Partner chain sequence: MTTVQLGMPTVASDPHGHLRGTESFPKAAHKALADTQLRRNLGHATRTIRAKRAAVVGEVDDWEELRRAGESIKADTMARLPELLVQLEEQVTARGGHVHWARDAEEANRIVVDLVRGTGADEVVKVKSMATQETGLNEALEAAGVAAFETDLAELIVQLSHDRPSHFLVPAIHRNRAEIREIFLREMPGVDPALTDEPRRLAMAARAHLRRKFLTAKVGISGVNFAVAETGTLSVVESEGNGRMCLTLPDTLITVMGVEKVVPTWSDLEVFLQLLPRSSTGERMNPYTSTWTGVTPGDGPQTFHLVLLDNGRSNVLASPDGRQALHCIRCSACLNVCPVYERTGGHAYGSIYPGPIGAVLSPQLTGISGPDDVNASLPYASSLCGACFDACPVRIDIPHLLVQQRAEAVAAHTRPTAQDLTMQAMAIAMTTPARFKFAEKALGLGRVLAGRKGRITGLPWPMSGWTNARDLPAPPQETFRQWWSRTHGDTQRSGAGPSTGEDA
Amino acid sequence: MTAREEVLARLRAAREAGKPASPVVVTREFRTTGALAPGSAEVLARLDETLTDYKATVHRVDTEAGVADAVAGVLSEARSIVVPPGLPGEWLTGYGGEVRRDGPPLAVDELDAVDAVITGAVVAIADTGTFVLASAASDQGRRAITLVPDHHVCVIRAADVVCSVPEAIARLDPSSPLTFVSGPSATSDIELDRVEGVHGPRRLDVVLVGP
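Structure block, one chain, which must be in the form predicted alone:
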């Protein structure tokens, strides 16, 4: 037996010696649903409040037909944008600048040259002011396109808004990368001074579709 095998054998023996006689049952009593119904006017108002608290700018539209005008207004100064391959074309009908679809994938320097990115979201959490991007979703795309441009515009539908974190987790597919976004990118340096834009966009606009 080599020294490595001997060490591993001792570790396994110690692990087995400390094993409980019967399986440990962990009681999980946390809430699995939120106080507000998914997609309701109340949960959208709560999401609006928490997103704003995280320094995102929220634009409310009643129906998806209003998304194009909202996007055009938000991007009135953007000369070029990048979008995921499957982003709905109707959302871009009011925008007059250059639209670059990330298919085939753009290089990092190409992403750095555009002014903004538009995506959808797989789910949003009202209690925490968070939305989640799934890289496998065609209207959200790979993570790089939402990290490199300095301005992110996210369109969130009412049906995708839930109140609590457990409700959101239940909707997610963990087999592909997920990105949780709570406000524009921000962190603090060693003196606790706020620094923005280190890990992602400094500006975040959310177009919230629903009552």
Second form
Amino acid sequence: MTAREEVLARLRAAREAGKPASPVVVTREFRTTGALAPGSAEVLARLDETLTDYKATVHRVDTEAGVADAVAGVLSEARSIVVPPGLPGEWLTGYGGEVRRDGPPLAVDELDAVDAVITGAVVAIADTGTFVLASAASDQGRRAITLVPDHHVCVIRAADVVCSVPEAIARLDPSSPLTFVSGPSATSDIELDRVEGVHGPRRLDVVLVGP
Amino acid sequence: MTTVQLGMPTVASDPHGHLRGTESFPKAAHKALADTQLRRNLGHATRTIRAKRAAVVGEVDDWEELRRAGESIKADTMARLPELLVQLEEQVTARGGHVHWARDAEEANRIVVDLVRGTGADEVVKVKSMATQETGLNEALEAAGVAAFETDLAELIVQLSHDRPSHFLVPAIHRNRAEIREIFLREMPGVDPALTDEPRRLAMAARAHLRRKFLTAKVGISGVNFAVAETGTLSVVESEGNGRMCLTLPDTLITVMGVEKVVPTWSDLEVFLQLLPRSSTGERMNPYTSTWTGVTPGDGPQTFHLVLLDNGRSNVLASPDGRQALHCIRCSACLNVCPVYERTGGHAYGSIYPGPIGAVLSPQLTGISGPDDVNASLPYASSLCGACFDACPVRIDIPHLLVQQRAEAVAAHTRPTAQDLTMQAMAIAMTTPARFKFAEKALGLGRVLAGRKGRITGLPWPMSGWTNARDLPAPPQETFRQWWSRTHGDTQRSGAGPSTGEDA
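Would you mind giving the form predicted in complex with the partner chain, to go alongside the form predicted alone above?
After this comes the whole thing, all chains and molecules, with the earlier chain placed first.
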């Protein structure tokens, strides 16, 4: 008998042996919508707060036209950056350094040599200070480009900001890789106190576009 | 290979002794309690995390509803575990992954070792994983000539100091910053000799130490937090980015998961991604959560293997109440609130699953071979205060399981213990008022034993088990019944003791 057959046979027998007296009823009485409306000024203010609380630096701009200036400001010291293949060119018009598009894909050592990466995000969660990167989105790209460079700049549009975790999960397609990011790389491994900056990007800037 | 009858749940194989210590909990705890540095470190760390957890749980007004959802999703998962695993296998396979099944720890290790050998690599980078700690994968890899590098900071500290993990989440919780600095200076090649004990500097040292390994690794090995049957999606929840490195940069990824980690649907993560970070590190969300489904061309490892591990879980599933222990999402909140864990630390439990949940999970995984099995002592490693149940994000009734396992342990005894004899004696004495009265008189003799200091410090066997660890106060000069009889003599009724209400 194969291991597969044997494990499944054991689990079937065990499932019957330990069967609960009455069938399980799954209860979902928690809130599936947040307290603040998606895309509202209030939800953006809360996202600003929660991102800042976990040591991301937030830059607010009213419209997408303001992104280029904000990006140029946070990348003033970066000599070279990597960008995903579909990043809007308008976001980079104020940046004077070398721009490397990740198409064809850069080698790991090349990624290690650039100073920063800039991406969009597919959704952001105000309750938790989180944004999500989808590998399938052309302005976010494969996972390695937001991992190896030491400085990540993420542009988040108001329309993509929701309040709660359930609202974000409902918007996401798990068929391609996703990365949920909440602040720069950190650890709580020394005396259970959070300190920022381990293996992932140590500096995280968020450009938040909207009211 | 021994033959196993079809469908008979079997207990865990424990080739490297990671599920069972070498001495009973009371003996190990005795040593741990004498280590004042350990108690200081644990007290500081658990106080810090309790405050953080309370603050972020307090922000969520539907926390109880989320806990109930987590509890019922897990119960539902257990009720259809075989079907969900088959569905997961189908989805992972359809997306280009390879699924392997392992009956026990040795089989899982053999599968992983063969896969690593097949790549030609002689080293691997690892994300912290309880499943591979349970199987002792690092030892198996080492025996096969493969170097395994733990990349989580706390695991790195444990590995560099040739120590054992003592907590799920923070395996080096028993070390303070000064000790960690000492370990790094002693064991980390090329470390800056001017390293201070500032946590930020220590984290930087770990970054520098592992950076080249990450960028050149060919094989990554991980565990899983949640595996979605419906979509074949796997997820790893972490903080440092070491997980992302191991999941993204190598050519080959091998993931080992205990079969209980499956959840039915993608939307179930809306519950667990709220419950887990707030319960474990006391954060609204951990810095990084990665999800992936099979293989994605152009992104991440192009070869993906998933190893599904039983290793005693079917044994746990077969117990109607005990199977709750499989609901555990390894947040470690129960450890952090436990007055026993806070004082003894994780090593005293012997198993890599310490604390309240470990005390109910480890004995079920390994089974109990007899009264001398050290894991038989684990259900007693608790004051039954109930804090673990209140903290558990999926409402595992740990106190109930502890009591139940104590009852099973007593029933399984082949020879009576001191406690059994005492309880039997008490049962006889308390059957009738006359016997109880007589027993009370006999207790008065204890005053002679106590002498003038008023404390009994050593009793003969079988009661020595009690007085070895604590003093016994001398019995009072007068019992309650004697006092009542003296002061309310005329109201006493038929020897049944005082009635209530008459003097109120």
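Residue numbers count along the first chain shown, from 1. Only residues modelled in both forms are compared. Note that the coordinates shown come from a computational prediction; the quantities given were computed from them, not determined experimentally. In this text, the rigid core denotes the largest set of C-alpha atoms whose superposition between the two forms falls within 1.5 Å.
Comparing between the two forms on a rigid core frame, one finds that Leu8 has its C-alpha moved by 6.0 Å. With the core fitted, the CA of Val25 sits 2.8 Å away from its counterpart between the two forms. Superposition on the rigid core leaves 1 to 25, 188 to 199 as the runs of at least three consecutive shared residues whose Cα positions differ by 2 Å or more between the two forms.
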